[in-house]
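This document opens with one chain alone, in structure tokens, the form predicted alone.
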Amino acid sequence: MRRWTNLALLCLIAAAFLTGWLAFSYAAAPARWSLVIHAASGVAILALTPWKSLIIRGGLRHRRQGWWTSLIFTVLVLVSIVAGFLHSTGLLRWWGDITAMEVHVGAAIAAVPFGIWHLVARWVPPRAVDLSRRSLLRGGLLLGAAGLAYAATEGLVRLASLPGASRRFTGSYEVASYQPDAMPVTQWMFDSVPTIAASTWRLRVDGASQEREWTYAQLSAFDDRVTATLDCTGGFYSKQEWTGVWLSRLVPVTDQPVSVHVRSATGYDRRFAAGELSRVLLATRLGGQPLSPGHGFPVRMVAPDRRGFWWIKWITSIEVETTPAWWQLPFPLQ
């Protein structure tokens, strides 16, 4: 049972991490299915806690070299699961400026190096018995029970009218839709809000055949509009009306299979496929008013159906490149 428990936990933790990663990549339907698997994996991990606690007790008695890293890994996994539960039910969504979702994700990311060390230090070679009929039956029963427990939890959340019942399919909560002044100000990881003067700021657009600089006044003259939902990976979403210029008007789409590289004043960057440009807005206004510094002044990206980390703020340059759009990290590091 000890071996099977450890193997099952390894598979479940890997599944939870990968499906959580996948859910962060989409603001459309695939996120919902990955989150169902993600949540069920968390329930299954909790279900194995009694058996794993017995294994941990034995390990603490013997205290092999590096035992404390394994203990930290266990604590981080449990913190991530508890924070995820608090977010999904809505029982506790914020600690001051920190959201339960940020704790959930932060603990999971922090657990990765400890998990790798634990796996390497405690490596047990696979055996044929790991795929025996009994092992597979145990795994099937565990997953089935976890799925039923997750469904029951979702049902209780709705019956009790907890805040979690109103979550979007991405797991995010609605905040300040059509209220630009109340929409939370967030940025990716270590980015900070820069101070930019509209009079000296320029947007450099380096096209396939020519380069041009746009002033803030020139871009503000455009009046393209879109109502789009900003779905932040911090756990909230907000539907707003954005005004600016479609990117395809600044960077004409050619038949050449290229990408467009968008950079921020902070160094933050993302690549977009050329075919997406007609659906991506370079926004100068939010709710009819100029963007505030926290929301990306002077211009920011509005990318419907993409999560918030694609909505680049404080843009300074747009370049047409021959590098494919997929040739970038799934998530920026800075």
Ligand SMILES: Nc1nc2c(c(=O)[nH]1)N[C@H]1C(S)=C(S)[C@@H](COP(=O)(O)O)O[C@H]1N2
Second form
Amino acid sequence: MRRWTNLALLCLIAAAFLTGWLAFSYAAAPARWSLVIHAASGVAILALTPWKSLIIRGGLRHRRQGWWTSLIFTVLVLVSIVAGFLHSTGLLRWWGDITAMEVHVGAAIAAVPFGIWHLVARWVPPRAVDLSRRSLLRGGLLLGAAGLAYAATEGLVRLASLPGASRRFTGSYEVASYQPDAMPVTQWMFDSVPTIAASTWRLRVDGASQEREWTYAQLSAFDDRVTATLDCTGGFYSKQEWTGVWLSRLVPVTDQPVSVHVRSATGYDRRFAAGELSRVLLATRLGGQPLSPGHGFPVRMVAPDRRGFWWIKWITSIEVETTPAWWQLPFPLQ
Ligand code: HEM
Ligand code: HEM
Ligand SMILES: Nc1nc2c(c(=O)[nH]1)N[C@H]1C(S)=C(S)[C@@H](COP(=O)(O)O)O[C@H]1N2
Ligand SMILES: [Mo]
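What would the structure be for the form predicted in complex with the named molecule, rather than the form predicted alone?
Up next: the whole complex, starting with the chain shown before.
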């Protein structure tokens, strides 16, 4: 049972980590499925507590080298799971400036090096019995029970009318829709709001055939509109009306782009596929008013089908490239 417990924990924690990121990379239906598996894995990890406690007690008696790193790992995993539940139920969604979702993901990322250390230092080579009928059956049973327990918590959240009942399929909560002034300002990780003067700012559009610069006044003359939902991975979403110009109007198809590289004044960047240029807006206005510095002045990306980290702010250059859009890190590093 000890071997089985550790192996099950390994599979579950890996599944939780992967499905969490998978959910972040979709703004559509697969996010929900990913999160169901995600939540069930989290519940299953908790369900193994009685068995893992025995292993931990044994381990702590011997005080093997590095035992305290295992404790830090345990604390980080527990903090992550608790914050996950606080977010999903809505019992505590933020604490000052940080959201429960940020704590959830932050603790999970912080746990990674300790988890790898734990695996390497406490590694027990797998054996054939690990894949026996009995082991697999036990695994199936655990997952089934965890799935039911997760469904039960979702039911309870609804019965008790907890805030969690109103989450979107990504798990995010609605904040300040159609109230631009109250909409939260947030950054992916380490970026900060730059000060940009509209008079000297230029947007460089670097096409295959020609390069051209746009002024703020020229871009403000466009009046393409879209109502779109910004869904931040920090755990909130906000529906707003945006005005600007479809990227397909700035990047001529005659350029035959494979992808388009959009860069912020801060260096933050993403690549969009040529096929989606008619669905992403370079916005100059939010709710009919010029953007505030926090929301991306002078211009920002509005990518209705994508999570918030694609909505690049403070854009200074758009470059046609022959590199495919999938050739980039799945998430920004800044
Ligand atoms: C949620 C994930 C896990 C947590 C929170 C956790 C935590 C701990 C703690 C606190 C200890 C006792 C301190 C120590 O001996 O270092 C321990 C021991 C141990 N863990 Fe884990 N662990 C986890 C997953 C795993 C995995 C995936 C494996 C292996 C595949 C594993 C294998 C072991 C072994 C072999 C021991 C030593 C037992 C002994 O010496 O008696 N653990 N674990
Ligand atoms: C140690 C690894 C992790 C564990 C054990 C874990 C576990 C959990 C648990 C138990 C919940 C609450 C589920 C519920 O009842 O709805 C949750 C929610 C969530 N987690 Fe994780 N998580 C981990 C890492 C991550 C990572 C790395 C991400 C994203 C990159 C992530 C994204 C999410 C999201 C978006 C939710 C909200 C789901 C919803 O509200 O429906 N998690 N997680
Ligand atoms: N340049 C830049 N653009 C950025 C970010 C960033 O850190 N730097 N964060 C993104 C993320 S994660 C989100 S959710 C949205 C937030 O937009 P808002 O501040 O207008 O709500 O901006 C996106 N655009
Ligand atoms: Mo975000």
